[in-house]
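Below, in structure tokens: the form predicted on its own, a single chain.
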Amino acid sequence: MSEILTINNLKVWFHTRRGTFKALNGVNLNLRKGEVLGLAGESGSGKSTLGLSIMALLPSNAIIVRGSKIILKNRDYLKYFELFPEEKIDRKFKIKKNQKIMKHIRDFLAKIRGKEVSMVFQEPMTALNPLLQIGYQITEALLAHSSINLAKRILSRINLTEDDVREILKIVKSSKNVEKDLNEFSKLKKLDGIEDQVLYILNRKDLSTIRKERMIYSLKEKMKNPLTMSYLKKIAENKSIGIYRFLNRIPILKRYLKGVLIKEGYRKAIELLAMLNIPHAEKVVYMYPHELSGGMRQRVSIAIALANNPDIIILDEPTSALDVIVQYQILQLISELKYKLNISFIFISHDLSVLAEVCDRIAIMYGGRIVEIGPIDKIFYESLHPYTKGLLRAIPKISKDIKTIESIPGTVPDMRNPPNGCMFHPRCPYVMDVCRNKVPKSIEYSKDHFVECFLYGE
């Protein structure tokens, strides 16, 4: 498989008061595509830094020192800006300067976010505005990067013609291949857009074949005023912005046109809600996040990620707030989308039995660094280094033998004064001298199977 997202030597420290808190200290990792990639660890070893790295959302006293790289479909969105130098963080570190870096990081990232990358957050009450309806905060993330296809599903909606209507149900009926043939045949005829409304309609369980059909035929809309058409063509054509520019002397067809846009926005997002299983999808676009459960709630936070069909989305342990049947459900439907989809996940959790569920691979960090990374049979049960064998033994097992859970002795380190060398030879049951004064190299022991300690390799 083709790496999406390759991080190399990712240093990303935090200037606080009390001295330079180091979170990241060259981790090193890829993501493949159309895969689900595990990250685990205790709490403070820097999943969800790594996670807010990759989307760059980090606060104005986040360093991201020099040489670190996070290269994005083969860009590498770092080279662009002067970053800090680690010899000379302590010593000439101005605060104003690295805000100006991380707010043009972030302004720079903003036209990826949300598009190629997304990002699930942990709770989501906290992260869905209370506000506002769970449609609108679905089509704020259309709006952003989709107002083209946007516009583009309401045109070809307007220019569907009734022999198209019988051609698209021709291909229903007859093809082995719906979804390839509905494609060629929106691109034929331009009307790009068409196909994911049929397909909706087509993958809708609480339908009889009838009423798919009836609802077909019903998605032909009348023509709008020429005005709108207008400027809902040159939207679709990619000349928004001067259409904003003009529209903004008119605020009143300004307002209109966007009401024109965030109704289509609604009716992706009942498809986008339908998709993944949220009953009642054309009720729940109205409602507002405190009258869902947390399941649906979370689905909704899913729902906003995909919205913008991203090639990578990062999960930050999205089920840690949901009871068991609700988590199992949410893993399942992580694993439905990955296939469907083929998009590529990051899954942030503390909780190895749940990342056993839906990854291809696990990496398991420890202050700041993978120290380990490899299949799921490889980190279960072939294991090598001691960190990652400390988690394992700290899982709860039912067996009326064991009667206490193991824990890894000591506590994760200060990251403000963190240990020489391997950062785990405080808490290793077999370290050695050279553990404290070196920091161990990443080596592939098998076949993608890597292992940072001096346990193995030369």
Partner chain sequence: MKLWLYIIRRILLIIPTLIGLTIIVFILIHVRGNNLIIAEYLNPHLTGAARDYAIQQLYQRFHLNDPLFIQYFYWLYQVINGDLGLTRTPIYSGPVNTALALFYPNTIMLALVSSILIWIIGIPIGVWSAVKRDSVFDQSTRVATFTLYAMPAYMVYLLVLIIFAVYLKWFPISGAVDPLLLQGVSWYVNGISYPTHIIFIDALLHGDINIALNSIWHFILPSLGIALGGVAGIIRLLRSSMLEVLDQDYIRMARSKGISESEVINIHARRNALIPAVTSFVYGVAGLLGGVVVAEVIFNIPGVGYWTVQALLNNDAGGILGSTLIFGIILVTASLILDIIYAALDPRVRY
The other form holds:
Amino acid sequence: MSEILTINNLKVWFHTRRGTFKALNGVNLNLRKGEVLGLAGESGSGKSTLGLSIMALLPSNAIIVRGSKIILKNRDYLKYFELFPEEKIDRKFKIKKNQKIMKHIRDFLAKIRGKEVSMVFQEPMTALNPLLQIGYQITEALLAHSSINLAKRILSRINLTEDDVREILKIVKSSKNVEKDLNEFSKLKKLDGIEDQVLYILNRKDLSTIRKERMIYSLKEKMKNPLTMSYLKKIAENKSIGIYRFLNRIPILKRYLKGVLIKEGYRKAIELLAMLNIPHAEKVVYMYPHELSGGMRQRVSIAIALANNPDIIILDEPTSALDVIVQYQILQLISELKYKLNISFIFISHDLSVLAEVCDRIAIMYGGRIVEIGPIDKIFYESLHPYTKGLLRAIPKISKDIKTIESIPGTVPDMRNPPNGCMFHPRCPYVMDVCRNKVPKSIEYSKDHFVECFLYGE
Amino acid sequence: MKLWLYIIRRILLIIPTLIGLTIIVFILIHVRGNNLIIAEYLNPHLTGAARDYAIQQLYQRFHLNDPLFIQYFYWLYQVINGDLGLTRTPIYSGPVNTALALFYPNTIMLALVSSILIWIIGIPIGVWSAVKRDSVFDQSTRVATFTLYAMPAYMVYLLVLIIFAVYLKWFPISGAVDPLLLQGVSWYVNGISYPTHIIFIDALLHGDINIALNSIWHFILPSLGIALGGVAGIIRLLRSSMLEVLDQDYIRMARSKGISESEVINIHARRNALIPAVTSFVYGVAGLLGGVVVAEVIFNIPGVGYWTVQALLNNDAGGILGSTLIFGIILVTASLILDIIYAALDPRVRY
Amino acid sequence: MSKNIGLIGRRNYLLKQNPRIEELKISFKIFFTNPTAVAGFVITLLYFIDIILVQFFPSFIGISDPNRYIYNFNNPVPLPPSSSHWCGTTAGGIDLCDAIIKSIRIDLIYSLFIVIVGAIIGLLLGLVSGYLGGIFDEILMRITDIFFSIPYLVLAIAILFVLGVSLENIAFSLIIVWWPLYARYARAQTLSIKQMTFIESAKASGTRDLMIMFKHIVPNVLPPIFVQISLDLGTVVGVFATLAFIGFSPTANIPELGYLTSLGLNYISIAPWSVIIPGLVITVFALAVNLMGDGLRDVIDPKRRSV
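Which structure goes with the form predicted in complex with the partner chain, now that we have seen the form predicted on its own?
After this comes the whole thing, all chains and molecules, with the earlier chain placed first.
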């Protein structure tokens, strides 16, 4: 499997008045196409910071240390920036200059955010803007990156002829692989975007076949006014929209230009929501977040993350705030999406039992480093690092004999003055002298199973 | 549709407030004793028995021998029928109704223009000083708003007056319109303009652009003063609520979609930050109307506030009654409008 | 033996870290590391020193009659600031510096009176209605609603109409206007504290309502009310002076800042200092009190305390 994201020696620190908080201290990680990578660890181990660094959504006091590499689809996007080297981050650190660098990184990566990497946050209750309709919040993500697709979808409906519709119906009725044939058809006839709309109608479960056919017939749309048409064509051909940008500021014209795209965004949003098993999607898009339950809101967040077909979705504790049944539904949805869409997921959670449900590989984080990473069976049955072992023991099990839940003694280290050597040594039951002085290197213990511990290797 | 239902419910809810308002006005007028109420109606030339008889007649007319709460209902009936009594002040003597028609347009103009100015000045400055937190712009805004906030109302108006009217001479020092322009104008009789009583609008209706512009020119300075007095509070409030909003999860979510920073601020942050500003502007309106009273006195504008002060200084019950009532109604209406704006901004309150 | 150790341990504990004293120490530390708050505090203190001097030792700062302005009708037109009159003079030849030093006393004492009495009335009513709830609460809220339906300056004028115009009555009318604000605020605070678990545990252990109110709720409601008082003081001084400025100062010869400002009004185009300087004195006071109040708010803010 090809690697889609590689992180090398990533160090992210935070500048605070009471010292530098070293959240990430040299993270090495790779993510493969189409897998779900679990990221586990106690709170304060830096898992959320890792997710936010990939998105470049770090707060303004964050410092990315020179030498860090985040390589997304073979492009190292940190190499364009003059990062501060480790030794310069001291009392006389120039926080203002760093803030400028961080702002540049944030702005530079805006075009990647949502398009290639997107994120689902922990709190579904607060992650959606309470004042905007669900449909608008999804549309916004679409407008930011795929307005071309939206324009093409509208144009495809306008350019659709009676003959085309008949041909589509023939494909639908006779073809064995409807999806592939429809794709070929739309390429041939230059009707990009029509296939999604047809497939959406076909996949609906609440309609009879006759209704579906009638809906496919009614896809055909009338010509819009010339101004709107030329605007849509310009966008569809990815040409500069110079003057239209100005026209979009005029309230009445805006309805005919951007408004058309927004309306189309709502249509696409309905399709997305329906794909995520949300009932009455066509009503939900006009609702506000407070009218939906927590599980529904989390699905909406996932829909927003999926909107532009990203390569990677980072799920930051997506199920922690939900009750168990909804949690199960969301987990099922994620495994479904994994097979359907060939997207890579990073699933951040403190709960190993949740990760066990969906992940292919699991990485265990401690003190801003990945201490063990490997396939799910290896982590659960042949775990190596003392910390991983401790974590696994701390999962409560239903059995008659054991009444107590074991935990790992001690607490997460203060990352303002982290311990020397291995971060885990103050809490480690197998601590040796070498652990106190040297940072362990990553060792491939068995195939695809890496550990950072002096107990293994030479 | 739901917004309409909310508006109707909200309009019904002001009825108890209005009743409370009339009770308070009634108490204020009647607590000083009955002589003051009939004073305006009594012919001052009567003496002896004739005078006693006239007093008797007036007591009967106003039901002053009945218990207080029955008096209230008679009084309310009278008020609802539009009879607010008489007023006698140096600037106007006659029925309170006519006095209101004479004075309220100026007050409304002042209050409206200054609250529009407050929002026009306040929103962008408050939003920007939060977005550019700790920048030079933010720091200087904070110093300026803190100072303005601490100044007593009259001080702000006096400073504006000294700077723009005394030194720069850009604007007239006082008055609502140049009286020379109004000489021989057919729609302006006895200090009241017809048909709407608002000089600016009436002048436009009759095509007298000159008078309309002159009245605007007179209103700029007092409105600016009132706006400056009120804007500091709005800026401080908006800044802090904007800072709070910018920390919210949905802002991070919006950024994670890859939309531009200006869209994050204009679409996601600003509207959310405006909500607390709108709700607490209800108290701001009360302060603003107080400011109108002071500004009318300082700038010599014949409005309700000026009339109120004259009424108090001349022991005139009619004036106090009329002005308290009209100010209360303006404030209740303003808070109604703000509540509707709030509901339009925030879908959560419509339920 | 073990009992003895326990006692000694407890005594040491009391000597070393009485929690209240510790808390107080933290409060002082937070307040005095905030330079603007300290500046506000110092300026406020200066104003109060001025009051004490004028009240008790007028001759000490060279004031002959603290209750009256001294006119100089030989020179009734305002003079600009000079070496003989540091702040200039205003109408009637009154020396502004002398007048301001005298006037501060009246404004500040009345404002303090308004704020404190208003706060006490509001606190008591708000506390009871917040704690008891029910019909009492409903009635109080409706009453405050009615008070809020008239602009406070207009309401104060209307009450002055009932009471008759005098400085004392200005103060009374402002108390009547101001208490609903405190009542609302105290009620909101009480409601939020009532929700907390320690009140429930006190109730569960059988503490009486009155006891809970004074032992648990009042100590928690007081600090925010106190901060509110210090923030309001600036506003109230302004409103008090405004009422006096409009012309509700009954006898012309009481040294009061609003009235002093209005003296210069007729000369505004030739002697702007005669209105600017007295106005600035109030502004500076309000500014100082606000800065101090902001500092105090930080002191009681749990977010700031934990840092």
